[in-house]
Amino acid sequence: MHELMIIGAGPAGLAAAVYAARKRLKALLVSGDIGGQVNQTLGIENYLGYQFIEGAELIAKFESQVSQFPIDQKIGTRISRLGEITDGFEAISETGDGFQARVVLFATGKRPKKLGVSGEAEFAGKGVSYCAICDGPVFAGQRVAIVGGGNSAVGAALDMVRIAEHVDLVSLTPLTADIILIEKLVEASNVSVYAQYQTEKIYGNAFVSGIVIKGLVTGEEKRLDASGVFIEIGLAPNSEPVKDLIELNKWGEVPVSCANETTMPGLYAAGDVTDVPEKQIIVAAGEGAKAVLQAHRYLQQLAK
């Protein structure tokens, strides 16, 4: 049995691993991948120490630092359920393997939300994408549509205007992205913004050829040609493994105290899977570090 198990290897989990090593904890880091959402972030301009760095490069630096410490790792292993056992917790993987620890830090992050319209599932991987950064270059010189109005959607549009023939940005609400991003977007000559329009349908033959949108105010229906459709409407927390252990909030997030405690003693949580309001890389890393310091104090109390 490990003293500490860290589930998730995004910024929160990786920062937690560094702090666990510094406290000489017998720790296990288990995750389906390294980096999580940050791997899908092209450019980062607000992480201290770097005026600009690509997401994959920043994660590589995090991973390199973690690898210098004797932390047990099970990367490529996704946890499907976390349960209580005598003196701790047991995490069960999708393949049925079990991992035990006295204390757990749950830091599984979030995943892209689905739009839920006709054609979305049919054309997934055939023009429908949830990551403009990952798949955008495939559509260079073509018309594309981006669905969403927040930072992720406007950021994706800014990436695509550089390489696409034209970008249609379709938002159910007025744009909610940061003003600085919106200002950059409206300067582009090859973008059209459809605010307060609902995406009704994605259509095509073997591959996507367009979308149908409808104005919420006007009732007007439009067909927009698109070879690629990028759905950027937010993220859902990967909280399913703990849903039977603790009560989640209405968004499915894990509620935590300022000390990263959940309602179950010995179970801590950090990063985007929690109800901490700001979903930022620097916030997640700080929360991961703070959570391990709290977990270390808890383990000391158990040893008394």
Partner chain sequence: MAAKVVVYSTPTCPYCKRAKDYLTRKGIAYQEFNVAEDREKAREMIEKSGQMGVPVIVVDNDLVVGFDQAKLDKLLLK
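Let's see the other form, the form predicted in complex with the partner chain, since the form predicted on its own is already up.
There are no partners or other molecules in what follows, just the one chain.
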């Protein structure tokens, strides 16, 4: 049995792995991927030590630092459930494999939120995308729709007006993005903003051909032609595996103390999946480090 299992390999989980190795903990790092949300980040200008670094490059640096240490790794393994066993915890993967450890650091981060409308799942990858910076350029010269009104939606719209034929921005609320971004966007000649419009449906045949929206104020229904639909409506915590073990907050985040303890002894959490006030790479990395130091102390007490 491992002493420590780190679930998730974003900045929190990877920083935790480095600290675990330095404490000579017998540790297992298990995660669906390496890098988490940093994989959807183009450039980073606020991680100390780098004035600018690409997301992919920062992950590669994290990964190579972790690989210097004898940490067992199960990458490509998604955990669907965490449960208690005698002397610790057992995590069960989507494919039914079980992993046991005395203590667990849960650092699974967040994922893009789904809209929950008809056609969304059917056309995922077939015009529906949750990563505008990844897939946006595939739609150069075409009509696209972006759903959302915050910084990531308006940022995606700003990127797309430069390459798409036309961009429709559809937001359920008045735009909440920074005013500087909105001002830049409305300067573009090939954008239409539908604020306070609900996205009702995504339709098409083999691929997306458009969306249906409905004005919340006007009640009017409109069909917008689009071959790409980018959904940028925020993030949801990947907290499902622990939802039966501890009480989540109203956003589905894992509440933690300032020492990264959850309400269950031996279960620690760090990074964006927790209720830590700021979701930043540097914050998540620090939280991961802090959590492992606490977990190490707890393991020492257990050994006494």
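These figures come from a predicted structure and were not determined experimentally. Residue numbers count along the first chain shown, from 1. So that the term is clear: the rigid core is the largest set of C-alpha atoms that superpose within 1.5 Å between two forms.
Visitor: Treating the chain as two rigid parts, note the angle in degrees by which the smaller turns against the larger between the two forms.
Guide: The smaller domain rotates by 17 degrees relative to the larger one between the two forms.
Visitor: Once both forms share the same rigid core frame, by what distance in Å has the CA of Arg143 shifted between the two forms?
Guide: Comparing the two forms, Arg143 shifts 4.5 Å at C-alpha.
Visitor: Keeping the rigid core fixed, what distance in angstrom separates the two C-alpha positions of Ser152 between the two forms?
Guide: Value for Ser152 between the two forms: 2.3 Å of C-alpha shift.
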